[in-house]
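The data below hold one chain only, encoded as structure tokens and taken in the form predicted on its own.
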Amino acid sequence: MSLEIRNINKSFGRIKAVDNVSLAIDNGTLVCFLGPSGCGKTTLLRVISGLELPDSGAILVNSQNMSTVPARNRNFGMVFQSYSLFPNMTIAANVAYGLECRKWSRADISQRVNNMLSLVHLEDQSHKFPHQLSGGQQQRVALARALAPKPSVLLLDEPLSALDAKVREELREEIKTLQRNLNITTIMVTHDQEEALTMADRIMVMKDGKVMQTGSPMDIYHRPENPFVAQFIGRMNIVPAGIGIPFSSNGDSKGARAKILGIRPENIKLSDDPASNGELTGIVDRISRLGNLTRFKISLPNKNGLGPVTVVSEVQGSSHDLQVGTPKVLKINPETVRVLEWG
């Protein structure tokens, strides 16, 4: 089954909540949309699912126009922050809900409940109301009612945002497992970028309701194409290309107009080589020990009137021999600097 949402526009009053956006989502894939609160992503997915109307633009299901088919006719999944089960339902009785309203048969239902529990682990639960479990659990009881009446489209509304990080990390790898055996095409709507990073097939990175990138996490974490991409996720140091960082444009004439650059931390070593061939020298501003990594602050030297200028270098394990104030060479490879605006 494949999803293409085709120049969505979508406003509520003066405020463009989603601007013109468009993307093309294969059969069986997890796409997340990724960015900040108000950034639209939440408005798009009420869209798809048709709890919105677009103002324009289309949702194409398998190429049919599902634009102005009812929520209830999609045959789309949905699950929520807040869980939204029936309080006064037993757990069984909420994963059935939605196959007693499509009248499936008594046997039916009774056999796809207890598949449905099985599969999120919670067949021995089936008597209890959702008041007696655990956030992850009720979690759970979502995913299996929206699952259950086999939906071409799972629709995810921060679905682990209101749960401990513990639980959450185990939740990303049971839904994501859950995803790909059942090849179900998946949005996941999160602002979580290590949430999207892990579960991702690929992500729709949004601001102010336009697409800022779309792309596999890998290629988003190394290729961003702009500030805004580069700095929301992971960390990067974003500084002015002219204070020398080395760079490769690769033979793209932008190369040559370069403005801002942007290097991962992890792509900055530190070096007591002497510099050579236009490397820079820094000194080590401060020094935190996280326990698996160790994260430097590193100030450059004025140059072209560009005034102080910091970057942070990351290496793996603790590190112990290097003081505050000690001077280092930074060492670059070009190819992993990003030029991330041009003049």
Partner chain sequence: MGLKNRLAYGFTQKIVSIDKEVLLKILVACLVALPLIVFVLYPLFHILGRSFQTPDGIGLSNYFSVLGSKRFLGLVYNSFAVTLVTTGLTVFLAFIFAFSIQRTNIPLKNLFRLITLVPLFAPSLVQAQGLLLLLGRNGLINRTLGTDFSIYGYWGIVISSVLYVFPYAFLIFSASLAMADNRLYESSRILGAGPWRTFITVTLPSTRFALMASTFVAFTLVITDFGNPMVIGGDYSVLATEVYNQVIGQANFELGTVIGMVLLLPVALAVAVEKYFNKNHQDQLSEHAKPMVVQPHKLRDAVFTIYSVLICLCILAVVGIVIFASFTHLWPYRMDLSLRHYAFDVQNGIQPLWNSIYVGFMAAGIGIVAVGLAAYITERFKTFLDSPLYFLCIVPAAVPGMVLGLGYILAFNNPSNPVYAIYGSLLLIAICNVYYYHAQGFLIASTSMKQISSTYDEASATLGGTFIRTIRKVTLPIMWPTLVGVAVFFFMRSMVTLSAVIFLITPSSQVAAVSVLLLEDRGAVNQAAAFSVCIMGVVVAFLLLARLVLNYFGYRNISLIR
Given for the second form:
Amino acid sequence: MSLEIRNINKSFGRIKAVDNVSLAIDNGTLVCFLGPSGCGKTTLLRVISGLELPDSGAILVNSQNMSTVPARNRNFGMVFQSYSLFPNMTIAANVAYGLECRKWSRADISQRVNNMLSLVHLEDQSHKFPHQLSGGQQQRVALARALAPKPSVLLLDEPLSALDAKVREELREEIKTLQRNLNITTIMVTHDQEEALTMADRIMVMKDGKVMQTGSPMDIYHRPENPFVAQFIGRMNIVPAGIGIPFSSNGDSKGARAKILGIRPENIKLSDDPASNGELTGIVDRISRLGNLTRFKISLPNKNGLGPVTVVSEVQGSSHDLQVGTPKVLKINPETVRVLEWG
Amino acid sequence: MKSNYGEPMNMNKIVSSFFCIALVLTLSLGAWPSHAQANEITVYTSYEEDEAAAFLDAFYRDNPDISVNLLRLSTGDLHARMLAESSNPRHDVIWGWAVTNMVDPRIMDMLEPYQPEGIHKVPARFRDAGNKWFAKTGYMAAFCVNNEILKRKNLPMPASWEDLLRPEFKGEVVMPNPASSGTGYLMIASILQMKGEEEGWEYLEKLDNNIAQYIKSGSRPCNAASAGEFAVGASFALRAIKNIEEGFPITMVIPSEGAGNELEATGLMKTSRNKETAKRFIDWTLSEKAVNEYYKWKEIVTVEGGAMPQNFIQAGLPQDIGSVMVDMDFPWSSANRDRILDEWQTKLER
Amino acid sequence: MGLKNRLAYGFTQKIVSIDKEVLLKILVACLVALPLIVFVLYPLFHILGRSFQTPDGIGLSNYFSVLGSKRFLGLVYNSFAVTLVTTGLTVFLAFIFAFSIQRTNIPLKNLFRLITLVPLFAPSLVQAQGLLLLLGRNGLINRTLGTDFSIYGYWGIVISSVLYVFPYAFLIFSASLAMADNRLYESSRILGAGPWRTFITVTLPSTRFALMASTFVAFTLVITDFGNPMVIGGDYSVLATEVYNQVIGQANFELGTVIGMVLLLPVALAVAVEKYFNKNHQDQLSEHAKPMVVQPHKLRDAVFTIYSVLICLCILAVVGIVIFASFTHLWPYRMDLSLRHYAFDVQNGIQPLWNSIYVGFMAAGIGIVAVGLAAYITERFKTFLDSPLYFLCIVPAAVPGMVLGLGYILAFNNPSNPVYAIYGSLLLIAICNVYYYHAQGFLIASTSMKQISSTYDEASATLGGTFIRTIRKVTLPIMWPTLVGVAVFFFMRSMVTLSAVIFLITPSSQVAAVSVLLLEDRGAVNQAAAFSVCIMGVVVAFLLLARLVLNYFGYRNISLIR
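Given the form predicted on its own above, produce the structure of the same protein in the form predicted together with its partner chain.
Shown next: the complete complex, the earlier chain at its head.
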């Protein structure tokens, strides 16, 4: 199923939680809504699910308008951060719940429940109650429960953030595999960029209710369009263009001059070669050795009245014998420099 | 596999049965007190609880087919209630209620003239000229004096209202509040009638110095004295007799100036929804069996027929009760009730 | 804002193609709101109206004649003198007691706790009853010591009122002191603060809301209580007894309503202030808080043990002597044991007790539905009706029971009113109890509903569950222990309450607590005591039953006594 949302707006009192968001999602795609807490991503998900009514806008599934359909009739599956398994029912009864709502026959329900539970490797836990299961197991049950009624769209609201780091990574894989195999259109809300980068086919970065950028994980990582996305995904040096770092103008300059640039730390190499034209020289301020990675903090000289600027460079390996205070020449490939803001 | 996805039976059962029970209880109990059935009447009375219970028992022996809803409230309270409900009275009969209050025009308006069987047995001065009420019983003021306290505190036995003014009784006397208690009002009225208003008020103000409390009900002062909380409780004779019978160490004293008294009247409500049964009830109140019962319980019975029980005499009630009673002017008591209570409240109420 | 947008949107785009579910929700909300309007607001308006009714038409003359009278000013003074002193004393004593239960290592905590709560099981005038038997002019103390002091009047009312509201204040403090973040205490100790300084800087500030809540609860309970003042006040009158006397004694509805309105004012104010300050006070404890660990301290524990024993002795003495007196042959002259006061040879006999039990069950049943639905709606429905409904639900907290009862007479004793069909029945008494205690019951239900994650409902909705199905299959099975708690609350209060029902009893619908008052009022001390004991017995039995049921299903932590 393809899903499209059009110009969704949602306010709580004076706070604009979702500000005119539109997005089209192809069948079988996993989209991540990524952003800091309070950016409106969960509200947007709830609007899509039908748990919240939008102030305006439309939600379309296969071009059919679902905006006025109540949550229970949208046939979307949803998994909550807090698992939300019904504590008064067994695992099997939880998974069966949506099927009973759809008036499936007993035999069909029984079979479907077994299938779903074996899909999440919990077939032997069916008679237990939720509180007898670990967090990871509970979330797998929640997943099975959401998928059992064959929903057209799967909605995941921070499904992994209540789990331990190790379980989280395991489940990440499992969800992704499941989603691929079932080829189900999925939206996942997360504030964890690593999660988004590893799982998503497309990522929508949000801030203050607005979409900052939408694109594939590689797009988002390598070609951020603004300082917010640049800083939120991975680490990026944000420097004023006037400092003199070379760049190749990406995208449409619209006749404006580049104002702010972004460079990933791994794209700044340090060299002892004399500076050729346009290359900058800086002084090593601090060195942090992080095992397989060494991070340098380098201050650049004052230029064009922009004050002292520091950049971070990261180099693989830990065998550098550099001293604090040595001057170094910055080797930067202009292709790797992004213009984040035009002025 | 069925049991695998089934919910735990117990939980579901518990929940549903719990709510079924709640619902059934609510519905069935809600229907509990339904409205007047054919042979059911509601009677308001100011008879004391124990005497009312005894009378009713006798009534049921004669009339097993009738069921009586009896509400017992003290005289003033009942007055208030009937006025409050006057737009839609809920009772069929007023039974054994102070004449002083009965003759209130607002109450009289609610009554229907009725001449029960045997009304001729009640002397004419004890019934309404318009046949709206008749009085077959009454009660009179008496002091309950706690012997134990008299001994312990070395107090003399009081014999009269005048004695209660003695300084040694300061804080040892309780009497009913005339605004709420019929007994209280008859005491004030009798004192004002005996002494004249001016002297009467003077006396009441002096008495006030010795009064520990004005108590809302007419019987509680006697009970308080019986319990030993106070030495003297101004109350009515029957309470004293009954408490002596109970075993309380008290003496009944009929004030030597004369005992104020009150008659208890009965009347039929215009608004009664079950007049036939109500009339049967009223007829019964004048029957021989009823009168016999009155003689067992009441110090004043206006209908000839029985004799004063032995325990009344043992408690100190004179057989010729007329000799100790004040000749009360009930029309005056009634006509001046509001004014007197007003004055009492401004001067003496605490 | 949100509402406005939603409405505007609804009008312009007709988005709300009216989901049946939304209609159903609004319908249910109205179903809950309607009885609140009929059984709370409507009688209040009647009282208000009646207070302006004078022989010469509508006017203020009732107010002038009451407010201008010297007697009234005296009553106001008396009421406040009693209430303020009682409130201060209770809050002080109950705080220390709660502190010793929650923050020290005294022995027998559960026993102490239980003893303190006993007065909640008894009719609300049992304190005065016991105090008279104990400290009356011919009470146990005066008789044995040969002294001759009198408890009637001001101090009698204050002492019995302190005993009356003590458990309520204790419960509030106990709940608040039980919630503590041990990290704060540890850091305070590490910073070198002594116990006193820790108390001042950490403990007190963390209980300031409980302090306020218990102050207002005590204030409200005392200023509107008339059972205790009537029994032990002697000639010391307060506003609450005056309403009773004006209405029941002197048929003076107009003046009764005026004083009722005057009584309504401070109570409503107290409730409003409390709600205002408590508004933004839901979770004072962060989820990282560590449970309190009480440090050992011998001297402190000894001192608090003595204190707790003293408090418990006072409470036990007052209740115990009532129980004892009910079994004596003739208090205080013949102390040999006898069951004769349990014969209940008064008119109606034991029927009032049965009536009370019926009323209790009905109130529990109605209460569960009314309060459960109200809490569910305000917590979960998210319709525009939420906040008006919430307000309606807690309004009864500001209405003194006797004012409500009076309103019922004025509003419903009238054949043209549909409610008249049940006027004078036990059902109306049960309804009156439910709506009199509606605010407390509602808060119990909505607090526990808050603790139960709302995502269960949402999960059900996204799985295709209808509103009805969600309630039946998910909400109710999760909520039922709480609802049992609500039922117990309404049953308990119905058994012991006096204030509202005293205006509603009829010959066939006398209830037990009123019997106690009437028996006590006419001086039948032993029989009144026996009736009180029966009430306590029934309440305790019901509590035990509920406790057993809950324990059987593993819900040990649902508190039943509120």
